[in-house]
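What follows is one chain in structure tokens, specifically the form predicted alone.
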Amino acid sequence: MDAEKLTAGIEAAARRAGAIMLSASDIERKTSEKEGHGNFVTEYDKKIQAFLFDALREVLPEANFLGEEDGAGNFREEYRKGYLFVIDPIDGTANFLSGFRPSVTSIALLKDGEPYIGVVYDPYDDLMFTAQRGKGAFRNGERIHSLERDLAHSLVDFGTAPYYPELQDLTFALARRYMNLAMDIRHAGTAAWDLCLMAQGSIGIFYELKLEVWDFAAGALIAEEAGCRVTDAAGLPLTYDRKTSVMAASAGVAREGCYLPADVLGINVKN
């Protein structure tokens, strides 16, 4: 199928998923805990993912599916060929549970193991971020571009990797160091959204030291297509078959260099 038609179909499904998110009520009572500190799932995560699986099968029947809430979090060898939808129904579940905005729906379509289309939708502000490989990044249909300023004149946004306590010291050591190098520090609570902030030129660096593929696959493509440099924390290309660190730098910060953990702390972070 043509990439434009695929993207339109994915956008339509994301909007309908967003309507489910906006309809949520009595969220706390409909919430349970998963393994790991601060790791929650609501009935709406499950409801939205089930809806998206059904809706996206109509868009691309031959595709496989990998979703956060389906209990099949392992990347299978068969996913390396053909099409694979990678879905986070509500990225920012803790935000969703707490009434802290935003929470987003993230949908990536991988082709032969690599990102092909990315869609991230924030229903609260009706913001739709999209990208197709090699065709640029867009917000509500308007082309967006990475920030051109240097680090000293940019914000740094980071994820806390809350499910991995062994990474807390390093995560916050980086934040403390970047605090001295950048304008200020931010934490939004959703990696997909953070990467879209990179794409629209709001921040100069985003990092998180361990993420699942559904957390970053769509946002990473959107950020890359906007002109950001997106790698793991060691500066190596992202992998889409396992958990990984994610490090994104705006065009301006990447051009300046000296922003990776090995640069600012003298530590080469390995996945």
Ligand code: IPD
Contents of the next structure:
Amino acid sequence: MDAEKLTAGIEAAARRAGAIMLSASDIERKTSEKEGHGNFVTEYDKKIQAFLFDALREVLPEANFLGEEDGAGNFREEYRKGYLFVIDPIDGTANFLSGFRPSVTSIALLKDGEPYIGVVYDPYDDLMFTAQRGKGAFRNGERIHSLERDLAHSLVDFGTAPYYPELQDLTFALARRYMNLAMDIRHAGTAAWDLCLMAQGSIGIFYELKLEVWDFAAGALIAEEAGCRVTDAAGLPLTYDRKTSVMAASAGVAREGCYLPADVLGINVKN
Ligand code: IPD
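Next up, can you give the form predicted in complex with D-MYO-inositol-1-phosphate of this protein, since the form predicted alone came first?
Now the full complex is given, and it begins with the chain already shown.
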């Protein structure tokens, strides 16, 4: 099947997932805790994931699935070949159960281990971000581009890596440093959305020191296709088979250089 048809099928599924998100009620009662600080899952995460597995199986029957809520959540060797859907049914679950917007559905289709199609949908504002490898990034069908400004005239957005207490000092030391170097600091609470903010040119840098593949796979492709430079925190290419740090720089910031933790704090961050 060609990439256009696949993207249309994935978009349709994401839209229906968004409708489930919007239908949510009594979320608190339908929430349970997972391992780690502030890590929750709601009945809606599970319901949307189950829906997406079924809907996307119809789009591409031969694909494998890796989803945040499937219990195992581990990358398997067989995923390196062929198609793999990587799904976060609700990215920004803490936002979702706090009424803090947005939370989004994130779907990446990997082909032979690399992102091929990325779709991120915010149902609250009906914003559909899409990208196909090599074909540019789009928001509701309109082409979007990375920011061209330098760091001093850009916002920096970061994720707190909330489930990894050992990363907090470095996370906030970096935020403190960027606070001086950039226009101001933001924190949105959904990594997939953070990367779409990069793609639409709202942000100069996004970083988070540990993310799961389903948090960033779709957003990273969308940001790259919009002209951002997306790497890990050491500036190395992202990996899609394990947790990793993620560091995205707009075209303007990447051109300027000297924005990685090693440059601004003198600390080399290893995954
Ligand atoms: C989380 C969000 C959040 C990030 C966490 C992720 P979830 O995903 O992307 O912004 O800080 O690291 O786990 O758990 O809401 O799907």
